[in-house]
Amino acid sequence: MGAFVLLLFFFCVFDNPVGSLDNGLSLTPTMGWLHWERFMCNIDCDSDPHNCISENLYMQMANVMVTEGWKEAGYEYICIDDCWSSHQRDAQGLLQADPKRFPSGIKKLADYVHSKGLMLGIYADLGTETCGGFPGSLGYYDIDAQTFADWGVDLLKFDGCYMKWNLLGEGYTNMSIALNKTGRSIVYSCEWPLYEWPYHQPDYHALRKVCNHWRNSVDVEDSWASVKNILEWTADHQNIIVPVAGPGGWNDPDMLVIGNFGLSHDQQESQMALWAIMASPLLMSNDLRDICPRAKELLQNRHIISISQDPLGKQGYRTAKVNNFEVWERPLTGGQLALAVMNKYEAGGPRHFPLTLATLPSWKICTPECNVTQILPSYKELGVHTLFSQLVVAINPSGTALLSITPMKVE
């Protein structure tokens, strides 16, 4: 099989990105928690006070982030998504939080989150309304940017509902300018390409100058089919999107749904591994107050997070499809390489993938040899290997083996 794999690998060269948004933020992919996939637009605090979109939800998540090791692992943003605001602006035209669900206001919530050593994110929309039907920012970009800065917001997720597609670039650019004019450091998360792709290919070099990260494809759902679709979209468009990613600007395949209901443990490992390979923002959407120990251990795995946060800032990409396996790789600092091998079979038991370092596009780093470490599905040192020695990794259906490959220096 080794020779067959060699024929199917292809070599990709992706240059370093240029012209990034100059706000000094997101030099590595953003890490934190975002409410949307798990809690959606639940505003019924009368019958479901524990799970509704309210200041209590974010305060509780902030507490857990600190006490349960999430902050220490690198997760630092608590992000509010849609459905937080009142249905009307105030008499001065300012956005206001729903007074019943956020009686203390966003400024007090930001102060509370900051007191925990964390940062607060908020949601708004480019158009006339948010996707959930709350006030949009069209015509209010400067006012809303200053409002968020005055409240102490640290990240803005800016959606694109109810906006003409040919005005997306102008709108996202104007809000970026407005945020920078406030003088506050605010990470800017855009959905510009998501809304432009149905009409034509977005100008990624232009949007990289405007945004810190940007959503390309549809919302992730709590299902393996959804995660697979996002991975396939990313691989199909990698020649377009990978070259523009790097420190200060990242492709965003959407939230981690690890710890919810729809993914098996192997599928959760696959999402975590591939999101790290893709240099994706790691924004969890789950209930940190009630998460299973295996999901928590996976999300806090320091070896995977180290790959995600590698300062070289190169996004990984798919290099092979063979025999219902996919191989992805990501260049890392110091000439190292992260390698993910996903078993796309969804039946039977573990399948064995024979790996020869000489078949990798980045094979030259292993001249004369490399040390190989398996990170997933379990951590183990696999030893020093030459270009033509063969490794065999066992991978469960819909699971992923994640490996770290380190060149050995010649004395």
Contents of the next structure:
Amino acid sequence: MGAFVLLLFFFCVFDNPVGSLDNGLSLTPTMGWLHWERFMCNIDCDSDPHNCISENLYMQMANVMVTEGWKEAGYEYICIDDCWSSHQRDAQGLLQADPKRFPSGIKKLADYVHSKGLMLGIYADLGTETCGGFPGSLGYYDIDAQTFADWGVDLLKFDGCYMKWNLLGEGYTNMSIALNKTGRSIVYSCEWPLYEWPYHQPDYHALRKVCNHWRNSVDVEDSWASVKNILEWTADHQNIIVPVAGPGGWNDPDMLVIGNFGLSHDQQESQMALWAIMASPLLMSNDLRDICPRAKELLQNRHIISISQDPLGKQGYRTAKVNNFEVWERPLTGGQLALAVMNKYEAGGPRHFPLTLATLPSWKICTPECNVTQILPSYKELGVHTLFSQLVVAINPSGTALLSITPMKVE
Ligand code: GLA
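Could you switch over to the form predicted in complex with ligand GLA, since the one displayed so far is the form predicted alone?
Below is the whole assembly, all chains and molecules, this chain first.
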């Protein structure tokens, strides 16, 4: 017995070196779909039944996830954001879905989503109200966690509106405990740092023990300016946020807006490439019922997804700014490297970036040789290279070249 306890102690202490939330979930970044950026708080089902926040929306999305290859590509969670609930709790004090828009209730919806082999996410807020003005969970953490577990929910996005900033840590921790107490496996998606940054540098080691992913920066919008702003924030804070990311706990730069209205195809490629480099959750917010084939192909690109889901779980970071290019790198399993070069010069045509030791110090992994594959803008095996190769990639304005580099040992 003593030996067993000792073994358990060593397992708990040493198997989890960065101290992640110990719920065994999100060992690679969560993949799925979240309604917010595309559908927002559209509750007008009378005049816009096709796009309003209702059970039909999630059921239709679940159907398409299965029939159109999304599930097979790895997208697993269908997530409800704000504006799903009734404005009042029920007579027992429980949260309830809006009866008109969710006539079957969330449990039935979860059953439906599960019957498709998918998972259901839901949204709540640790303060007195959600950001959209629906009932908050303050004073109800245990009750709400149990309600979500009883409904069969698999992910909770817990927002931080209407709460004093100095109580965020306590609130997020208490909800994490409440979720664990239910015994159900529920991915816990937090916004703790986003609400704490204006006052104070968040304690990332503390929040990593509590959340599976956490939003750091402002809400993404359907524009290149918004995507660039999030990338800039991430690079500016990378020394603080990158070291804490790893299996079970991820920085969340917010949803993928690929397939909507605001990004050119090159900009969509940049978002996809950089979200993979940043080991971000891949939560699409778009209309999967009506998405252009190029955006779909990009979101389902298995080479990019395998970088995102690399089991080593190290977040990449910006390593250089050269001549209006940004270089981002992510270490992968087996000594491989993922490399994204973004062309930040937004005029003219494609510009050329030479892969040399001068522009890219990590090119030294090509000693004595390396194998280079270009994944974006198009898939190309670029062959075996050495430190002195003259390899050049062409990148459109606001586009990104994504490459993987595999070091080779010469026999
Ligand atoms: C906040 C969050 C968003 C979304 C809305 C909903 O702004 O950051 O992601 O959940 O609330 O009201």
